Amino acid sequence: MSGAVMWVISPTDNGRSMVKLKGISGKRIRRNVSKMKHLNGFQVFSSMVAHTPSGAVFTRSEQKVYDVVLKQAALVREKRISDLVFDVKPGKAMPASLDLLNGAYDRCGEVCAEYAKTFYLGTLLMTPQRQRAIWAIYVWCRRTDELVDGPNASHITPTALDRWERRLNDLFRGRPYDMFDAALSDTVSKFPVDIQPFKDMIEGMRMDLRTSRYKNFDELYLYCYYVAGTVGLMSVPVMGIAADSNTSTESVYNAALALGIANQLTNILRDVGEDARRGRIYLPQDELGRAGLSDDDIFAGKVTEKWRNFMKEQIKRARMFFDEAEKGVVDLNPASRWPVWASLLIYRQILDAIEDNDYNNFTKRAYVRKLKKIASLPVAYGKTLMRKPRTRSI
């Protein structure tokens, strides 16, 4: 089950959302093996996401993700130091080319409006440059997700994903294949967006082709980063960080990453029955075992007391990631906060719906009713206005 969930994308009710380090300032990052906190026997990373205080230690997956976070944060920090604001580079295209490019961006907006209505509405508050760039990123993520989760998924091979990655390399070099590629190619030329999260999302699609079980949360965390956390890393440079925020760039990226992880964990918990019917189980095998459950129990689809207790802990962990994500929204550019708040508030209500269904995610689909979605929008907008960023020194 892949699901490229934007740091900002709102879910639809009938489908899935929508997916080496060079040291900063010459400092070498210390690598260690992680210690874990346990939530009634369920692993929760000591840092929750890729954030690390001095002396913290990591699991292998956390370290891999943290390396990417540091690299992305460095790019944005350098941009802020040089520009102090997220101004885009002036376009140099000829008028005819500009018309084609504008048409490409408009088409990206139409796709976004069709498949992510709530998110699209939120983007309308952004500046035109940011708005169009986010649409272009959304469309690329959706197309990537469709490779393994769309109507032609049964025909997709690792070779096809290799070709998609070569195409990604070309568009980052300014050689787009089609209009959607052209929009993204223009976006990455104007904003400090790095290619690594895009490559990592493709790696997540490869995992979907070869993996149907995850031994522990460390493996599942890496998968969630690949297919969803990456989108937050792609989006932060476009959304922008508030000029007077005093939070570190890494912390803002950690919050974006946490929202992606939270959304993907929510997808997994919502779609247990659907995935089981496809022969897939996206739940940590070791945690199932400790709860007295097995794959056979998942395939049987019976809600038992053991299952309820297991689900309660899984939902608790997803909510912890949502809580971590909330800490970073205030530090985004004010015009970018509303779609993020709307996504966060709406998506976490899916967890409430699972509970309302008595943890029956085998035969009942948990979703947020349209009226609840609509009611969440003014609440999200109120949070956008009320939470003021603090003074920040670069």
Ligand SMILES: CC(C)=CCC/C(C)=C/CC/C(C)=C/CC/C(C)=C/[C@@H]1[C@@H](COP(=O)(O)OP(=O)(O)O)[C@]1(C)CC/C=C(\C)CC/C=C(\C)CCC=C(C)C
Given for the second form:
Amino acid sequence: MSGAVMWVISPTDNGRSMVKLKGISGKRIRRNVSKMKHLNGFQVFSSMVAHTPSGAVFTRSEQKVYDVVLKQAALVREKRISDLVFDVKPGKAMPASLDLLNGAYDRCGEVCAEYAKTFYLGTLLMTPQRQRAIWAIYVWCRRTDELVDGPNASHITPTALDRWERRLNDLFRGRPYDMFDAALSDTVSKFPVDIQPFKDMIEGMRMDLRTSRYKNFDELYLYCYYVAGTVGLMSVPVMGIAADSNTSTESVYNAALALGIANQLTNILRDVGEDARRGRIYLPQDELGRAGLSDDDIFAGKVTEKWRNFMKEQIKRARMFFDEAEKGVVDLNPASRWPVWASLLIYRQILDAIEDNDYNNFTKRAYVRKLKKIASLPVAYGKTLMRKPRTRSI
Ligand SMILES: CC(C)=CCC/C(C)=C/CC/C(C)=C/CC/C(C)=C/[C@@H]1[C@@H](COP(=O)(O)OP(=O)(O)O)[C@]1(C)CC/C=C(\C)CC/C=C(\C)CCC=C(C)C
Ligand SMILES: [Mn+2]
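Provide the structure of the form predicted together with this ligand, given the form predicted on its own shown above.
Next comes the full complex, this chain leading.
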């Protein structure tokens, strides 16, 4: 189980449990643990380990996700000798199929432009190969999300998700079903993109079918990783890491993960009312309880002082994830930074909009005005130019 991190809880002579960490260096574990404490904000280290009746081994959400981060980082680490490594491998396609492939990528671009215009604009600065690869990933993510969020969502069963996963396996083996799959199949054959984050996103959709409540932040964190953190992990191998970045590959992945989590937490805070009307509450139940709030308060949708205070804490935590993400953008390939900065700046402003709505996320949808979005683009561009990659911190 190389690279894996496990909490091994073993009884000691004095009857207390000793926690051993297997798989990665103690130094890295300590850093990771302190980062988790920092990001969770609401949890303490002791709550991260628990005894199982057999006194056995288990992993917590962050550790589970961190395992994936380490695996993804290892996959591209050796390719980081220079920025050139992310250059596209020559295509094996024949001229006729090349036309079809180009058409498929063009369609991915159109879908992306239709659903996420500002983000699409941001991708235009990337090299043509990278931009179309990101579009192909975008379309696959959008289609996956539509399975549980789109017009046919009520017909989606775990079996349908299993079928979608088989299709994913096939496209990774070079056997695409349709032209969108063909574009992604081509992308994953040319960039060091791993199947795991894709599978995990499908797992997030399964979770959505299975549950409509999250006991605590740990459960919610795992969900956020599945549906959004995965996007960060899929994107980094395509966007590329700056040749002059001297930070570790896994810390770039951690930042990408943080951006996905931040976006999803923001999405959840924006959509509280809308989700409640579908019977869903994505907020951690234990934190609601501690704030003196219940599901009924959410269904009633009244903005009270208790609600405002609760929301302030939730917003604070989402901002911490955005701050964590910011640290990594600078390590991306310069041409890929703009769309990331743009999406970070724009999505983060949704949190400001919730505040401006006096925390009424029951009946008022927080959004960023078009003008503010447009104004964010040059700011994002300025940020791509201004900062130099930080130095190695390990
Ligand atoms: C440059 C860039 C931003 C690239 C990402 C492109 C990409 C592949 C996006 C896919 C997004 C998608 C369709 C995800 C499916 C699940 C989903 C819908 C998640 C929510 C997105 C917001 O969408 P929306 O507001 O439309 O949600 P509704 O379905 O309407 O409710 C999410 C909140 C998550 C999106 C997550 C990201 C964009 C993660 C971005 C992280 C990176 C690109 C890594 C950057 C790298 C560093 C080092 C910081
Ligand atoms: Mn959605």
